[in-house]
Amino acid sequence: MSKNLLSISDLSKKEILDLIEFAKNFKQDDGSFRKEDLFPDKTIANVFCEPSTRTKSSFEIAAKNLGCSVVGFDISNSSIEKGESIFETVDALSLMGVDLCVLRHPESVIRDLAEYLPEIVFINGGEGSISHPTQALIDLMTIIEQKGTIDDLNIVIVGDLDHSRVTSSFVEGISNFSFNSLTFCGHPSMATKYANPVLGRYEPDLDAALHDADVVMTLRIQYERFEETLDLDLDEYKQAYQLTSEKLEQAKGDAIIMHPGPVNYVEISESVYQSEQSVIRNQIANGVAIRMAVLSRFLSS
């Protein structure tokens, strides 16, 4: 296993499955998480240069469950607001004794940082529109828990594909498995990178895309990553691409519904979110377990 987790492609299929199996050990039957002071001498810095609730909080909870000290980092109150570069900021944290840095950044800087500061372990907590490896591990774990396997499944991803780091990391992760089909669906203006995908196929019609689906992952419109103002009629968009109970009838009766969050109820109806087929809340809980497993493995390596 490499020193840092910068991309899901840094992991082999065996390493992915081992991390998922390891993560299960941290979950207890009552829904709580095991707390063990495994790393009382380690300090984790959560350096989030973009807003986050689930990822940031779950990394913090995971680190504290493992006995680590955690340095929170609020960009609005940091020296980055005064013009300091991310390199200088993380270097300063390193000099203060930080062992591992979880970084979320709107640009692709984490590989350069890892080379610049080899004494720190780096975990990618979300990199622009490029990658989000721990979210991919969460999604794979959730599918395996619900379906027993990833092999032979029909998987559909619908929404704002172009701006989704969740999608790119999920595709990297799932390329290790023998799934039956992978279908990308979304408004053509938000699916330019997936019109002719290397893996899977693009289907602009949601009803057709959902036919016989075992897993449906929905994605919000990521307004903050559009370079130009989005000219979109939301009612038309919802008519075509919102996952509703009616549209879900095209999928298999036991299909599971996923979403990396936050949910806006544009890409998915409230009734589908609340339905028995929704495993979105399971994904959130699995976030803590996966991040406990990732921190444990990478702090030990």
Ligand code: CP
Second form
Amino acid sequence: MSKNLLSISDLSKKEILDLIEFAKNFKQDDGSFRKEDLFPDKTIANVFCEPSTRTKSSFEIAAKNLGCSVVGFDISNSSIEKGESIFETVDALSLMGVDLCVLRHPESVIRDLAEYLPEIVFINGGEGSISHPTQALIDLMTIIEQKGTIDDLNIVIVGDLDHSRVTSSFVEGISNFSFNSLTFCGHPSMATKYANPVLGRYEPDLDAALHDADVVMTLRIQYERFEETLDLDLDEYKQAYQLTSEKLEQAKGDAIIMHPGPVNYVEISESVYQSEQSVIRNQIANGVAIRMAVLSRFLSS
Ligand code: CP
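Structure of the form predicted in complex with phosphoric acid mono(formamide)ester, given the form predicted on its own:
Full complex below, order starting with the chain above.
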């Protein structure tokens, strides 16, 4: 296993499946997580230079469940606000004894940081529109948990594909498996990178995309990543791309509905979010288990 988790491509299929199996061990029947004092001498820092609820909090909970100390770094009260670079910031944390840094950053800095500071372990907590490897592990774990396998499944991803680091990491991860079909669906202005995908196919019509689907992953519009103001009629957008109970009738009766969060109820209706087919809350809970597995592995290597 590589020293850092910068991309899901750093992991082989076996390593992905081993991490998912390992993560399952941290889940208890009552929905809580095992607490084991495995790393009392380790300190992790959560350096989040973009907002986060799920990733940041679940890494913190996972680390504390494993007995680590956690530096809950607050960028708005840090010396980054005084002009310090991310390199100097993480170097300072390393000199204070931080062993592992979970980094979320709007730009691609994590590889350069990992080269610049080889004494510290880096875990990618979200890299601009590029990658989000632990979310891909959560998504694969949730599919395997619900469906028993990834093989032979028809998988649909619908929403703002172009800005989705969740989609790019998921595609990298799922390329290890023998799924039946992978369909990308979204407004053409948000699907330019997926019009002719290397893996899977693009289908602009949501009803057609959903036909016989086993897994439907929905994505919010990431307004914060558009360089120009988005000129979009939201009612027309919802009419075409919102996952509603009516549209879901095209999918298989036991299809599961996923969403990495946060949910805006533009891309998915409240009734689908709350339906029995929705595993969105399972994904959030699996976030703690996966991050306990990731921290355990990468703190041990
Ligand atoms: N899925 C995800 O990364 O959520 P947060 O932005 O809340 O961490």
